[in-house]
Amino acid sequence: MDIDKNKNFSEWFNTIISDAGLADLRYNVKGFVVFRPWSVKSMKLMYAAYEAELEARGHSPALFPALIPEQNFKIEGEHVEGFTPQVFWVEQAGGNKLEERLAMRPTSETAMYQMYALWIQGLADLPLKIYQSCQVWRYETKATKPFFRSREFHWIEAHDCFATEKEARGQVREDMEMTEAVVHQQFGIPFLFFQRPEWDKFPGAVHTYAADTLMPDGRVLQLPSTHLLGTNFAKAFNVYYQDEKGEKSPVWQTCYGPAISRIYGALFSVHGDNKGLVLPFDFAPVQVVIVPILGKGQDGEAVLKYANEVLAHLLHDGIRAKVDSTPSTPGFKYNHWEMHGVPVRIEIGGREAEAKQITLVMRDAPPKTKKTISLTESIMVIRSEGAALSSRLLAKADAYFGSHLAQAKTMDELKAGLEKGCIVRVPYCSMEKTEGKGCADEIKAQLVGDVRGIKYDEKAPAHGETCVYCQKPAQHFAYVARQY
């Protein structure tokens, strides 16, 4: 592989997506996706991670129906009509047709809300924070592109019910929070947190904050996004809840989706580099692996069988470990390990093999650098070469990041921001549908640049700034990005 990513990442992302054996695109409904083994690992690793960080936050699993009776869509108002046009219908079962369609869960407020009701009866039921993991399908009219947008997608949706405004408000708080510990500090992926304008939050939601990370190629991609509910659909669903005094009250709800087959598309899009995938340590589906450089006769078999030894050593203290002893030449099995993203290489040759030694190479590593050790110091230097090359993935993206993060005024500055792949800073009139949302069109319609909404909790701007485009005082800092 010899392409540029910062400078043709479509091409790069997709010669990635084969060469790696990411996913075959190939199955024959459109815009559906097969996630190949390389990919499905790591992101069972990334599942996980995510699940135990919300049980650590106190909340339980659970599964819900795929299918959604028409009439739960029709219960709240705004939400239906938010989501309709992009929902799969099934209308058949065997050969009767029947009596009501049912969808293909795009969300699961509609199924999760009405057994809400049931189990919500007194304070003694709250909080009630419940996550699932699942596949959800949206009939997207926009261009499909694996991983980052399709019509079946892989996530977590936490639902979340509260007895206060308050508590509702922390958990919005907690969930940016996770996003952190969990995208940022263990995926290594940076991104700014927005409140979404008005015009672009979850249908029947009264608030809606998502997270953008940004591309190579200069365009943003949402990753989790958390909606403060309100009692909207409490209402609707009659989730109510009987308070002290004997009194019936709506709950607040909140709900938080990562996607997690989009956010691994985000973390090798940002790690990866000109020779294939680079992989946190803790995600990578062979944290190490193990090239046994054969001599001939006794000499290639006691390579072999020591690299076999070494294997087990580290399979034996939980690090995920093969051996390649497959008949390709070592520069074949490096260019080919390396497409993959491995963290740590170990050469093994006749030196090593009688030495009782091992050869470390890193994944990140510039070319030649090599540490040889023993091999009872092994699992230890292993460990720490691996939580090292997490840090410094971490931070050459938190730098690229940075460094991409523009301050505007005026639209041609805005362009020249925009141009340069920015995530532009700017003064703007309004959040508001009735006010903000020209401008928002505009801005669409002369730079191809969307306003993704005002960074959470960033103070206003001074007396006398302007809006970017209208000119009118301006009651917020909004940022620009062009978007997938």
The other form holds:
Protein chains: 2
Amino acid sequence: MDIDKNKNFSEWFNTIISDAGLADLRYNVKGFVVFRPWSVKSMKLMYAAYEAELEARGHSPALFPALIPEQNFKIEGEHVEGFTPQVFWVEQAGGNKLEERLAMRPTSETAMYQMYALWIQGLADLPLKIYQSCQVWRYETKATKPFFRSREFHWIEAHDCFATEKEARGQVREDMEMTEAVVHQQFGIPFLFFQRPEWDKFPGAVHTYAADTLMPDGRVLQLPSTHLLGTNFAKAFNVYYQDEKGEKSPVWQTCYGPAISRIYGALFSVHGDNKGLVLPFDFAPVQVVIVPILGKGQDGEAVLKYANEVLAHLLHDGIRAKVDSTPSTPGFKYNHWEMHGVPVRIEIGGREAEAKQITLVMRDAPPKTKKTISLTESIMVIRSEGAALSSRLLAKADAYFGSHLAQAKTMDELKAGLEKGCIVRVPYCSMEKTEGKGCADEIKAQLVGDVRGIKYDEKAPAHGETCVYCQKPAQHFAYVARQY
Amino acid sequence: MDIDKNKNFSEWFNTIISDAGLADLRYNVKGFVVFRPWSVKSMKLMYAAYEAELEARGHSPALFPALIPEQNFKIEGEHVEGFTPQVFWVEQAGGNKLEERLAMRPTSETAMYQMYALWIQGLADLPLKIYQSCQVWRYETKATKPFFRSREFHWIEAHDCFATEKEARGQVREDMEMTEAVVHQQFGIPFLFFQRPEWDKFPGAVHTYAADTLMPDGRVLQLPSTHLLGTNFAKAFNVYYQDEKGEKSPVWQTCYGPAISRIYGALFSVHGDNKGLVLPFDFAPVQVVIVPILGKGQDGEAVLKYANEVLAHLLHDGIRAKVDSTPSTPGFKYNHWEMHGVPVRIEIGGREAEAKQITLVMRDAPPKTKKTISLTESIMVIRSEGAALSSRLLAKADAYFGSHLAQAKTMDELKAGLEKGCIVRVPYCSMEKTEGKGCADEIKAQLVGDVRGIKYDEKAPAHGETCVYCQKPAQHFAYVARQY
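Now the other one: the form predicted together with a further copy of the same chain, given that the block above is the form predicted alone.
The complete assembly is shown below, putting the previous chain first.
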């Protein structure tokens, strides 16, 4: 493929999904896609990285049912109001009408918290930190787009309970740290964490904090969000603990939801180039492809034998490698594996076979940049070059993201920033629904811009500034962007 | 706990589920359970082992939608007839009635094969070997039992396509080999593979082969099954390939389904003892628990410090270890971790701390069998003792299984065998529905015994023998057992 990702992102996106075999969009239920092996292999590695991070921070895995009785679903008022329009309902099983209809989980609060009420009695049961890796279903009314927004997606949800507000707020910070450690440092995807406006919170939450990354078409995509639930759900679901004095109090709760299938979409959109996928070394299904080059007059058998020797050497060290010994030309193979984002290509011809060497080409290297090394040093060099490639992807993504942050004080400046595909920082009147939502509606109507919230760590109010839209005194700097 | 597993299996089973925190049965949808961390951690390890085996044998992972349009579901006649009584149907989403109702997958043939028809054109696309790890939903009308039979369970399903019948039959054999390699060799669960009678096949299959293991109450439990689908589904779903001559032929298909949540149930039922769980070393959430013993007059701080030093040493080598430094007594901790099936206990007191030693107690060792070794040799000894424990579990399970195989030629002998909790080999008239099902129905009615089929590798017909029930000439030796 040769499509300019930044100019024709939509075409690039659809082409890569099809040509690299990431997903098949022809499944005959609207908004549902089939995830094919090349994306699933990477998503499995991403799941493992995220689960390891969650477990290192004290979370344990569990598995809750996919079906939630309507009576549970209706317990927390804001939650039921927010999610009801999106629920797939099961009313029949076999030939029978069910006594009570069942929701396919759009998220699991209402499945999990009734069990938490049974599990938590005293301080010894706290904190409780549980996650599940699962899929959820939401009957989206917005336009769907594979990976970014589907009616079925694959995620992790962590649901934590604490004795105190302070601990719950600490968990929200830890969730942000985990996002930094995994999404940014490991996956190489930059983002900003925003505290969402009051009118854009998770239904039932006290505060919602969400990470926004930027796509090549200048639109932001929400990555993991973490929610301070306060004691809303605890009171509704009767999750109380008894303290040393025998007094009962509701637990403080948080929940955190990294959607792996969406983050994978962000990963390939951020790192890809005009030739196709570019995958970080640790998340590539194949990290090293070995291409035997059978030139005229060369001993083909010796080259193939040596290629397999190199393969065995790499596999033995746990590197995901394969030999491409199909009958295609080397040029065809180079294009094929570049398009699939394989980080390292090893070329092996007669010379390499004889000298017990390998010639390395990195996926992101300028044309004709090759490096020939000995087989004995191959593991060390491949691992360090692989890590260096991942670092370059991160640095490049950070630079792009940083160059698309702008400031504006007027609607004209905001318009200019949005048209350049930027996330724009503006003085803004209020994050409260009654005072601030009107301006957000106008910015949406006039500039197709969305108020994403305030930066969670930017405590300084916008003294002396006036709201970019209504000109009333600004309480905050808010961030505006076009969104998916 | 102290319950005789072999005498009171049902009580033992329910107690261990509750006391070891494996599952919570109080979820308010009938036939659905919550899987708690202690079982989920082991099941994740079991999933990883199975997926590695499938991938080593050429399978790739994919993820297909959980919802299947009714029109797909109805394409293959036998299949729809077999599964329709078990389907949960989605007819509403948000406030809307769907145009077509959607089945929650009870198994994924009808979701996957329409995509296979798009993916397979020629010989270059074959073989196609794809698996997915997912959950399925079946509205069981039989009594449910946690892990063994639920309305929601967690499994892997592999669906393979080949150009020839020979390759498909080879895959069926490979599926059996994988079952041996994983379920028997790694999980330590013995079984026999039976070709099911014609009246007990997977709906739509030409032949069904299923592994039966034996529970402590003398009932068999079906573990993975593999099905030769022939070209039934291929013709129904239009999965054809074009050969070198341009001729189109339907592909030959197989499918294979290890249900991890059920196999986990078999694993703890087979290996557990009267004190609780006994887990193979590789599948224990915690492989080593370190119990500091703070005797009177001992330097408690030095003991705790050394316990954490030992912990760091083990964790560094990738051993799943933890220190139990709760305020309970050592005796309480021993019982607690024995009940949870932790394979290795390390006791550390003042003497061990001083001498840089550890005292090891294996979960399955006779009382007071201890072994004191130096810290420097601990990794090597723990790994080899862990492997030895797993081997002992396997050998013990094999011996138990082997001692519960019996032979019978008369109904009285069969009755005696079944009452001893055996799988009984009997001469049997026929595996065909028209000829053989009547005898099976009578054996079921009179002896509560189920005809499980013939051993897949036992080709020798039962010359000169007569059917255990009808006394007509026996075509086979069949196996009869009481079943879950």
